[in-house]
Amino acid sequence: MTEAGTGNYLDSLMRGQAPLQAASASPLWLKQLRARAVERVASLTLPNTRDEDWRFTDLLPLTQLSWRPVQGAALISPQELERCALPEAAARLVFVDGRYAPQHSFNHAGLTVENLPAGMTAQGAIVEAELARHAEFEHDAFAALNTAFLQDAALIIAPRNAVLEAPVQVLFVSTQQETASYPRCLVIAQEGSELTLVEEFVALHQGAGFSSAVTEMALADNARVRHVRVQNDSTAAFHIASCAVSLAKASRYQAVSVALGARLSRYNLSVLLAEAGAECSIDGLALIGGRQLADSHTLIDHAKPHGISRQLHKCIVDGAAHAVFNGKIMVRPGAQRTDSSQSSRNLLLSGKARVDTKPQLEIFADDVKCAHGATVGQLDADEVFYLRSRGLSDAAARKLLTYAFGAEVIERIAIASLRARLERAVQAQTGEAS
């Protein structure tokens, strides 16, 4: 599609879903933020395959569809929610088709876990200092769209030295087909605080939908956030998301992301180690088949000395599906004693499956330890032979090895019920019996 065509498509999204009139109750700074985002949408175009960062991901199928506004306040039953609710959760925020569902949500006394409009009443200054400061929308059409429509959003603030062992769950549920939604999440971990966030995107239908999601996290000195992200949209959906994380001195960010759904999904994760001694650990798994496309782009930006980063990303690709991984590690001038490693491991289960992987290092400091590597292949014939020699059929051996390949990432999730649910999902897609 031409640049004019992609620009017209953004215009159609804005016309189809005019920014919410309820925004009139918002503070002036938030109105101005939305207005700047609307202006950026008007001047931006959708990326296309001529752009280096999008050369493997063609958005033409998205632009051939139109999306209507969400109609009414959709309701979900407790039984439907139970399928994805975490019994371990200390707090939960639920958004149905982009709108806050207070009847399914609950807070925790030690944290701020609220819908953004309510949370700004008491935390307005803190929110203003962080919202849209990390996920920039000046050059990102999807982030600009999200910000233009920003109203209901998850707000999580961990106060100084607060430590919460049980997870906070943020659940974005899609119930209406052929609609567009703009999920938003802001996490602020103040000095010495610790929390676990589980962010899930699920669909209760099998039809098409469009989701443009933005998550921002700001970790103060010595804060720690464990972030589990699960994308399980309909396999006819389009899911475009970005997450931007800023780490202060000696803070630590640990992430596990799992992509199972969507016809086309794109996840941009950017982690800035902004101060000395910050650490991050990022694990990812894409499990796709049919004609799905899952694209993951990560940037780990070491801006200061003594930073540590670890990354493992795995793709299991079946049918005629296509997985993309682009992982960049940046070590800036002065970021001495950086210790960083990255691994991309990919498994092809069919002759038509495809993986494009591109690990990158950009190093501008001389006292560092950095490494990266990538593998793309099929199941090991010797391992299949070994299992067959122990009595398994060829099909059972292959399914077991495929399951084990994906389970390595799933096992890094500390929440028992979620780990078990994801293990069942991997087993179902690989055909491995329980």
Contents of the next structure:
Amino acid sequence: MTEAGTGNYLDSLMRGQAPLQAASASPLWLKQLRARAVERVASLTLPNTRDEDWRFTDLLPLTQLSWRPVQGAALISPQELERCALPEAAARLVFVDGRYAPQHSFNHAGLTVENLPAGMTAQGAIVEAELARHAEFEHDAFAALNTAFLQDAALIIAPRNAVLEAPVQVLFVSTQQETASYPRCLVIAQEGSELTLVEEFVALHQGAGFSSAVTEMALADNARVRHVRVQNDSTAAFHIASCAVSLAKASRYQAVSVALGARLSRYNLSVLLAEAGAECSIDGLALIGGRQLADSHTLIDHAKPHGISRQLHKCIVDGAAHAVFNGKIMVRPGAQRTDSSQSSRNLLLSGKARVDTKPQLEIFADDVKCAHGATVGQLDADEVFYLRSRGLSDAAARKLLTYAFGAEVIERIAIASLRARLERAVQAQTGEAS
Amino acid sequence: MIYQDSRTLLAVRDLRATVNGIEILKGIELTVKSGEVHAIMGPNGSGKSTFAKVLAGHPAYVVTGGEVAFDGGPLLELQPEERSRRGIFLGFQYPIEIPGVANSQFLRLAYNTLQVQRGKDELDPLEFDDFVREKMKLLEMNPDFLDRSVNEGFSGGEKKRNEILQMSLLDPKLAILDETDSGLDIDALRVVATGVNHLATRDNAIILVTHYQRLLNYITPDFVHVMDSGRIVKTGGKELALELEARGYEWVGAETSASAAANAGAAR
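Got the form predicted on its own; could you also share the form predicted in complex with the partner chain?
To see the whole picture, the full complex is given below, headed by that same chain.
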């Protein structure tokens, strides 16, 4: 337990983590980066509901909890690994309670898929040029915390013109209750390269926990990255994450993020179309029930002309759960011929379920095509009756319709085993609901 | 067809129902026996589609009086899915589109639910695929419709064929086809009618709810009932449909207004 006051809570998080091992082996620039982040943590405070960006997401319950240091070896059993591993993966990095687990990880020839300290020995200059350059921590207490604790992290570099169809899986596994972790991932896709990243956050327990994750991606000219993010944390956990993506000329970023777990989750995804002709499609699905809260804030920043962005965000909310979506599309001066569309669609399965959705357009160019919309509704009574008139029980009918609502997003994931796993997860969760 | 040894499948007595507090059905009397084809005709707003939906258990309608026996047991206390599993099928006037649910998935789920109910083995996707393709031939349906979302983007005729396909899979004792002919061109009408005729046996029965006589050129009814203001006001043979086609509905209302109760009882 901590004293009251959110400012002190950041201090308690800083004190709660074991001192960084082998931090002295880090290059000077990284030590300086961490030191700057530690400084920012000291001067920032935890956001509260008076901040516009956190209006609906009250962190007060988080400040009632404290976390103990992680202990023992970074290991999971073969059965546990089997449950989360993708058979299609060409490479894999596993982090257990924030610590790299080399025995569960493997590389792929031609790519760098390594733990950050090891990867830096060969790629130091490239990493230095990108790490913490995209996810700013000056004003973001959680990104600052993550950067202050930056040690083990996923480093993925696709060199120029390297094309890998099979996915690279990065698995962050929580095995110890009541602990905090700071997952970090850096993806560098060099000119003309193609890569699929599957980032998964899973818990092997149902206890409390805190994680503050940061992912950064830099796509060079004509690079293409597909990014699937699955958050399946413990339903007692607090999961705060951000992902910052920067797109160079004619590069393409396609993302599907799925939020299933956590008592409180927040995902900030910002995509900067930094050069002309960049494209992104970022789709999301939150499937929550009970007393869960899932908050997704996205920013698509069209900084240069001829950018294309697409977004479909869906929430399925049951019980007394609460989904929040804030999707901002920025079209900066000069970003002519921007083509953007955004859709937020929400399904409420109970009278106590709640969703707050806010699509936002900020357009400072005059020759653009931007469309956005939001809907909130319940299952259609005529659809339910139609299915029941064919012999399906009320529960089976509702389950099928709910599943179909979510399937529109899940179907956009190109990895068959992951799609099947998510379909089962959606069916299990909607099964409990009915 | 009327058979001597037929049994009563449906017995409706003084059925009354409301929607949003307004009485739509005002004492319907109807008896349907196995092997028979009944046509229920009537002007718009006479309550014929409401009657079809009430029989299927649509939750928007509240039954306020009367009794319905189906296949020897009380019907009105059953949930819509229980009515379906016992052998009532409603062919929808406007089949519902369900984006995201593959037609094959929906058809197999419905079929297997019934198989379990009947104590039979479920079919796996491959077995079901063979089975349903065979059924689709009868309706001249393209197998592509299996992969598409339920009714989504189907034309009017395709939707109605899909309804009759469901009827053929579920093999109901009583099929109530609500305005199955609406929105069909003459070729689609012929295909759908051929399908229905093929499915009619001496053990089941069919109620055709229709505004126009056209469908009855293809499916010959044993009885034609005229509904008006929530009651069956006249019952006759197939020639009544031709008379309605020629003279319209107004004369029925005028002729029977004084003796509606007596005529309504004629179906007994």
